[in-house]
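Just the one chain here, the form predicted on its own, laid out as structure tokens.
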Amino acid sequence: MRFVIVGAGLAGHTAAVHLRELAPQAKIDILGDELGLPYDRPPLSKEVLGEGAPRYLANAETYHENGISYHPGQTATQIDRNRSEILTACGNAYAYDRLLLATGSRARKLPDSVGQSSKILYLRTLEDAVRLKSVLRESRRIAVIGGGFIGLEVAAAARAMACEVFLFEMTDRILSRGMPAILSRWAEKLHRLNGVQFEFGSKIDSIHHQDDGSLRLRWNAFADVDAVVVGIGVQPNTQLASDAGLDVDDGIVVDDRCQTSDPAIFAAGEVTSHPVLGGAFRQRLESWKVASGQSLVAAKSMAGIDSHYAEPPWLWSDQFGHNIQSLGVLQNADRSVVLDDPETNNWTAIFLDSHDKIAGAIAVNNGRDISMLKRALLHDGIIPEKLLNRAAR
């Protein structure tokens, strides 16, 4: 059996390790478009921008000892479904019996008409993180465009390096995409207390170089900064799948076995549009948990073992020494129950659907609550009595 994996992030790497366990005699190839060894992405906006080091997923010896062929710098350009081959930009071809697409996503870019500069930075790869860290160390004033989790984590890292930080958000609150207002208010207060300055309802019209080397941002006002960091979301890398005629809908469409519209091709990680919560709807989730969990399901499915991905959505973020965790699908909620005081730094909000069953939750520095609520969500959807006793009055 020949397994080819396109993508050397967490999903691709983990799937390869599982496939080796499940199919000891199989040939396994991983194609990565970046040079260097595979690494974990969440630390890029956390440890790597601080005093930490990259978290590599494996070394060359690990792959060699496990009979896994890792090919860095091999960008896949075409799937030949008739010949069951992957073609790369280097002109190489890799034959497969089962193919896994773990192509991830890329940073959404500002339009070129807004501005072009080496000082307009994005954070998606290890190379991006190393470059950004160097720029932050050399800068005094930083603009962050986008009030999502990446933008906020970059703002926190910049403040830790004593940079003056201006954060621009088009909407009227941070974390407006998929997160509830109660978390937005808490996070804004946290960042303001740590010196981050906000401009809400602000769309950047242009970014221009100044004679002194700074950048001038214009909206309904202007600001001069040393560098701009853009965190306005990501776009799934679906072009390879789309060109091959696979079903794509804001992600590569897969079932709960991680199988695409082609029975020989599977997909895993944040590039997938997959069933959520029993198939009530499908969603593409930018989450470490999806990459980790789907990689096992995909590996089993590729090896002919029945397996289904049914994990509820979960993500986390660390900012100014505080941990935020989100569980479930908060958009499905009809009402919420708040535990403890959201004006403090330890609280949990539980979101209920129209049947008073758990739809999701947000926890600030309360990881144990999320663990309990996940078990309840997968069991009967009822809030544990132990948690209800802490409900705000």
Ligand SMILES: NC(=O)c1ccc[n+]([C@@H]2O[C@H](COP(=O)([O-])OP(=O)(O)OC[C@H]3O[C@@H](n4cnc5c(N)ncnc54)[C@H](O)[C@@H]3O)[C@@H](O)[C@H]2O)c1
Contents of the next structure:
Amino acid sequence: MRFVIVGAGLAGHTAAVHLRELAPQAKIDILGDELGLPYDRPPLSKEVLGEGAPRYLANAETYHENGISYHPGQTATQIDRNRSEILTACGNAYAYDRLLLATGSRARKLPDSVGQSSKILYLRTLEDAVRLKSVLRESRRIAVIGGGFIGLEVAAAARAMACEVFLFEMTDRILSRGMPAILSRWAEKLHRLNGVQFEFGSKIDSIHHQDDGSLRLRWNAFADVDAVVVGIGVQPNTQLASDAGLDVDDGIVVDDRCQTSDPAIFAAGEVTSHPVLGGAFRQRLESWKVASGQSLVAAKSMAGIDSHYAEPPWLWSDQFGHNIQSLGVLQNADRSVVLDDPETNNWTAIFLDSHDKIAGAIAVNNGRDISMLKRALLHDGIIPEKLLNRAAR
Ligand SMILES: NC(=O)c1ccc[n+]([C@@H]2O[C@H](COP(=O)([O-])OP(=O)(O)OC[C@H]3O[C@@H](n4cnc5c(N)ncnc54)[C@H](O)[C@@H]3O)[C@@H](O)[C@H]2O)c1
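Next up, the form predicted together with this ligand. The previous block was the form predicted on its own.
Entire complex below, previous chain first.
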């Protein structure tokens, strides 16, 4: 059996390791478009911007010892479904019996018309993180565009380096995509207390270089900064799949076995549009947990073992030493129950659906609540009595 994996992020790497265990005789190739070894992405906006080192997922010896052929710098450009081959930009061809697409996402860019400069930075890859860190070290004032997790984690890292930080968010609150207002209020207060300055409802019209090397931002006012960091979301890398005629709807459409509309082709990680909560709807989730969980299901399915992905959405973030966790689907919730005091740095909000069952939760420095609520969500959806006792009356 020949397995080819396109994408050497967490999903691609983890699937290769599982496939090796499940199919000891199989040929396994991983194609990655970056040059180095696969690494874990969450530390890029946290430890790597501080004093920490990147977390590599493997080294060349482990791949060699496990008979996994890792091909860095190989950008896949075409799936030839008739010949069951992947073609790359370098002109190589890799034949497959089962193919896994773990192509992830890329950073959404500001339009070129806003301005172009080597000091307008994005954060998606290890190379981006290393460059950003060195620019932050040299900067006194920076602008961050976008108040999502990237923007906020970069703001926290920049403040730790004593940079002045202006954060521009086009909506009226931070974390507005998918996170509830109670978390936005808490996180904004935390960031303000730590010196981050906010501009809401503002889109940058232009960014110009000035003679002294700084950048001038224009929206309905002006600001001069040394660098601009942009975190305005991501776009899934679906081109390869759509060019090959696979079903794509925002992400690559897969079933709960991670199989695409072609039975020989599978997909895993944040590029997938997959069924959530028993198939009630489908979602593309930008989360480490999806990459790690779906890679096991995809590997089993590719090896012919029955397996289904049924994990509820879960993600976390660390900001100014505080841990935020989010569980489940919060957008469709009808009401919430708050445990402890959201004015402090330890609280949990549980979101309930129209049947008063748990839809999801947010916990600030309360990771244990999330573990308990996850079990309850998967069991009967009822809030455990032990937690209810802490609800504000
Ligand atoms: N801890 C974590 O889970 C974590 C941490 C970092 C990054 N990530 C992931 O990295 C990816 C990228 O994160 P992100 O923060 O860039 O995306 P995001 O979509 O979470 O947030 C983008 C923010 O930018 C705002 N925005 C969009 N266009 C804008 C504009 N022109 N001007 C001002 N604001 C604008 C949006 O309103 C939104 O608040 C996501 O997949 C995210 O989940 C996750």
